[in-house]
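One chain is shown next in structure tokens, namely the form predicted on its own.
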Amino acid sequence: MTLPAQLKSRLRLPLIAAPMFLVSGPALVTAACRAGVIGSFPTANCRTIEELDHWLAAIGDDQKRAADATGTAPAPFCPNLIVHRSNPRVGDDLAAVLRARSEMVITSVGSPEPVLKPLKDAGCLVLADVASVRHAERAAAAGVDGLVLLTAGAGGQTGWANPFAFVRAVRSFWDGIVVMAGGMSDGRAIAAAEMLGCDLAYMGTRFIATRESMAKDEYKAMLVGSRLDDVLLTRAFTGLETNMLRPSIVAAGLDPDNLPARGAIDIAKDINAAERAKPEARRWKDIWSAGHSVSGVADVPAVAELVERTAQEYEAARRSGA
């Protein structure tokens, strides 16, 4: 199964504005969808189920307004369900997504199997984050529609594999949708991912540094001033392999080269509203993530401007065959 033609016809670019914890919100999602790329957000960005229902309704209303104004349906939005066993909200978040009749869903940090049947029964396209060939095989066997390949360049939760080897290894057994995540800095990279055998690309870091993102101004400025060598791979803050910005670690008073170990993954602590409000709960709020594509961040444009610029780069790359 490749990307459904009906969905593909609604895209200006074969691109997902990646779901980013405490960064992706309704303004970024709706701007992305109106510009012709898939807008996504982690459901855990909402502090309560009521807030999640409100976000989903607001995004759905904007989709209708955009369709009425242009006569064409915008790109779909795509909630991201964190399915790790330590997330106490996954069932309630799933119910909210089903109420909103989302066309697409991304599952991450665990097996998609517990949420797959109700999503598929509702006609929802399900993409699963995977960081290894073994994970890809398991997700494929569970019956997902697409695999999001987390390669070594992805910001936040990341993978270890080289994208060229990872895509070809997965394509040896999988003919469904493939999304490349990691290192997508411009339209040329998206065109290269397509040539390699991908249907879509994930772009996260570039969208953090947009006017519509929920990131702090200081975070956006740090992205503009950083480069690839400022990205540190560590388990210190989340228990998972995560790409974080060295300058933000230093600003928080920590030594990037001498970080304490963190225990088991605990999604409940990350999404708990009371924990987020604690001054000492610095990860994600004050210690920020970025992918290898940070070297391509030079300004803080509106989402529409970023998509238009990226589309021009993509079309030029396709014309040149490079």
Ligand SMILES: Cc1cc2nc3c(=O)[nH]c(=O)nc-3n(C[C@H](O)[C@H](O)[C@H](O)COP(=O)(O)O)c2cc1C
Given for the second form:
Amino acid sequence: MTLPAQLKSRLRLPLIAAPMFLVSGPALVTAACRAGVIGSFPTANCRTIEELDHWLAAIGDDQKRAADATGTAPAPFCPNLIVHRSNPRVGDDLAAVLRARSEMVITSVGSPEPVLKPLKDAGCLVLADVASVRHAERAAAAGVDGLVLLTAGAGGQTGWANPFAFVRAVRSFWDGIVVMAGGMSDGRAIAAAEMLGCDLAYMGTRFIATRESMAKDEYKAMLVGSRLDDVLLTRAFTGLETNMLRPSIVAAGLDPDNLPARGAIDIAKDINAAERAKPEARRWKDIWSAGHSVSGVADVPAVAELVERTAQEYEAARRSGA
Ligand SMILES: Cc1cc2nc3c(=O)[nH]c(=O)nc-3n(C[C@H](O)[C@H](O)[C@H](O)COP(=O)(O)O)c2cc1C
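Moving from the form predicted on its own to the form predicted in complex with the named molecule:
What follows is the entire complex, opening with the chain shown before.
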């Protein structure tokens, strides 16, 4: 087992509530941490550094309150730095995360190298999101602590690799932390990921449909009403292969089978308030993403209830040897 014992002892489940653009905020993160799973959010969800400092302070305060109330530290929170070259705020966001003394960070949509040294020097555990064996090798060589394997069917900007093959390929050269991302919505799947050689699982889509997520009620209801076949893989909206909900594309007046040409990746535009307010961005704001795991979303519970249910499923699966 490669998870630090100090971290493992604080987890009810080997699970990360995955970072999600415009979905994960302080309410989701603190509820996850209090329930005993790592709560993550992309720093790009904050429009300014001041807002990010405010979020980090609120989450830190909640961690202290939870520890005082229970006598044990809650699960850690974990900011996600989007390190794509089009993100102009990486340096400032990194500084905010260091000021807040985050114990863990996830890097995504690019190489972790530019932010790795300051994070490691501060004693922060760094997990890098990777979608290919080559990227996994490069992140491992750069000195990260863990690899988040983005697999086929994951929500948001997705991977293409089969999870069985990907985990086993990475385990052939890597004995650090492995997190599997994509396709999981219940405790049995988490137990299966562990059996395959993972230390932690990511669940994204399942956490969108919780009371504490920032997603619109219509988005949550659409997840409950959708199934695996409603997920469409397309580059039309973000430039990278992204899994989207067909019904939301139809509701926006577009034909999912005749989408416009490939969009452009521009994080600067995504996080800019004026750009977000433009009519085109507003129209696309209601085109929603989900992973294949939408097949396991049947309700909109509170995070604590979801984690408890998932923990019971996980324990039952382990007892039965699944
Ligand atoms: C709406 C949405 C937004 C996402 N935004 C981000 C993000 O900002 N940063 C990131 O690293 N991953 C992002 N992801 C990917 C998730 O972190 C995770 O890899 C994925 O949801 C796992 O697959 P699942 O949804 O089937 O559980 C996003 C996913 C969704 C569904």
